[in-house]
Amino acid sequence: MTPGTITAQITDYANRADPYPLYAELREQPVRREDDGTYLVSTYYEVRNLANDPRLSNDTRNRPPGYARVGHPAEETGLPPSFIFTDPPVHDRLRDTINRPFGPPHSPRFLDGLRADLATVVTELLDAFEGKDQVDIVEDFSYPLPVTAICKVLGVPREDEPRFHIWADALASSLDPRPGGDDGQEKAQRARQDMGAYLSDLIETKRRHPGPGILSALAPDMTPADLEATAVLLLVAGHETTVNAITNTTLTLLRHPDVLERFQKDPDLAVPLIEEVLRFEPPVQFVPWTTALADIDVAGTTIPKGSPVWLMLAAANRDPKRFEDPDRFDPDRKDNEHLGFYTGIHYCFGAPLARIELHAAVPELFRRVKFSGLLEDPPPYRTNAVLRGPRHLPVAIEGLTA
């Protein structure tokens, strides 16, 4: 990654708190070629169309030698790529198989059945605020909840959840186009190996003694390696994105007290409000692992076969040609077909679960907690440019209602 290029600026931590001016600069040229041959696509319709174009591959094994294989750990673990890093027909087979125990039409009640457990966890986390005058929303609230949800989905015993907290942090770095040097890569590789060993044992146990969770349901239909790769993906994508979504919603509301006041008086505002946050501050900023399988003409530019392509979701979500006054946070926005959960065949598999978690967490947080304000703005952010969100969100509180 060449210093001074727009990709270097986007991944530079100095711009993590506010990358949106860079995205606005990107949109001036919808398709931009970097010195290393990477193409950045940043406008709404071009991103959406490319994400639905079968000539764009998610399998980084299609990249020419010398390009980074973002998010592809097969060489390090011996596991096959998870379905997000595959193309049809392999992608469709794996995704269809995994979806059967996860949601409609085969298991329409599975996710809905998690609501009561998630509500209990939310209550427990908020009860722990009692007697405090300041809390860290990330550490004390938004970080613990998604791990519990993912472990519940997989069928991981509750006592093993703390292990997943550690693994999630390390594994998320594998989706960053510029992970934290050799140390960060080593931590991610070690986490994959440790989690793989744990899951291998758990999957074998589920085969012999089926129980709750999708690992038991999928064990007869998937190879152990495919199932391990899927579980790793669900942890990384399902945990980190939801942590960021809950935290970004909290931060955005505390920055917009007028909207917060409306929300506290009208809980029905939750649906459009959360969707607007997913547009305004998407938990996944861009997709840096796609590759052109053929020459593709986009907005007057030809992306040559074999070129790495970054689809800039957060830039597209603020494209003024698609969204009126896009830099304004507006929960009354109509026709809000954002790209916060991507689009096309790779649309976020866990989006239904993420929305359930957001609706379990956000309304209850602002119903029960009386906030005094942010203690640090901007807050410190995670180093990851792809899964962008605050590392900590310290806030002052005045009390807690029942």
Contents of the next structure:
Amino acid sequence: MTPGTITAQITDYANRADPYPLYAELREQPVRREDDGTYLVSTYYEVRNLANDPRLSNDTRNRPPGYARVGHPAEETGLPPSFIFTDPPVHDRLRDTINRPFGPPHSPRFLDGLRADLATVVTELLDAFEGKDQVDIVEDFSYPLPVTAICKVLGVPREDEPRFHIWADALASSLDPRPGGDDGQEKAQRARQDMGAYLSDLIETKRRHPGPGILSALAPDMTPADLEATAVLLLVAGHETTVNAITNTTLTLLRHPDVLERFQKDPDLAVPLIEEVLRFEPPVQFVPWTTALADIDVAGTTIPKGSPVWLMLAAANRDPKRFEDPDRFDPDRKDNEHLGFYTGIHYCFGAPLARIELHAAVPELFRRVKFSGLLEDPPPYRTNAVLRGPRHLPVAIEGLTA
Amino acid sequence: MRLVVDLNRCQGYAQCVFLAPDVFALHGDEALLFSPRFDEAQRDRVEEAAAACPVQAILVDYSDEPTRGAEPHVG
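Having seen the form predicted alone, could you give me the form predicted in complex with its partner chain?
Zooming out: every chain and molecule, the one shown earlier first.
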């Protein structure tokens, strides 16, 4: 990537706090070719159609040599890619298997059954705000909840959770396309190996002594390597994205006092409000790991076979051809078919868990905490342009209700 | 409280089943079953499910509930 290209600007940390003007510029040309042959697609209908197009692959091994093979562990590791980086039929076989202990039709009540536990965690986190006049919403609230949630889903003992924070951070940053510097990639490979070693022990233990969580349920049906890749994916995806969703909701509400006031009078507003944040500030901003398997005609442009394609979800979510007044945060928006969780066969596997976490966290946060305002706006962001969100969200608080 | 799912729009994402498993169910991998009437205890879950539907195929109707639908007759 040469400096000055729009991908360089999007990944440039200087634009992290507000990438939306760049996305608006992108939409002027719905399918845009970068100098290195990467295509960026940024308008709603084009993104949605491509995400549902079987000629678009999530397996980056379909890229010609020289392009980043996101999601594929180096060959010498012997590890398979996780199912997000595979295509049918392998993808469907893995996802169906993993879904069996996780969701309908076989386990429709598994996640619903976690609601009470998650509510308890939320209560404990908020109780700890007592006596403080300022908190960091990321460290003190958004970060701990998803770790606990995903560990419960997998069946990871809670005392091992702190190790997952560190591994998940390193792995999440490897999804971030950054010009130059392979340091992040190497760190990610190491984290993947360390986490892999831990998980293969845990999987072996679960195989012999089944306990709660999906790892025990899946151990008889999957190879240890596939199960390990799945666990790594769910941990990484379960961490960063939900942290960002909770933090972005808090930030957006504190930036819109009129909506906040309504929400405090009418807690039912949580439901449309959370969906609107997923449109307005999606935790996964774009999907830079797809590849054209054939020449694909989109909006008057032909994307040649083998081209890396970036699907710009956050840009599509603000396409004025689909959403009226798209830069306005409007929880009353009807027909909010946002792409915050993607669409098609790779629709976010953890979306229902994320929603359950958001519904456990957001209404209770704003019911119990009286905020006096943001202490930094914009807050400091993480470096990651894909899984974009604040690193810290310092807020001043006036009090806590029981 | 009633609901209806536009089964022509439904694409089997099953988000509603995850969020309100006592009201929605999957039969096999794709066929969606639902109870068109639900009670107060399910209301929050049904609201979440309707909002979460990726293709917005779920319509919830409160017109038989005086406090939320049409204003009750006063006087």
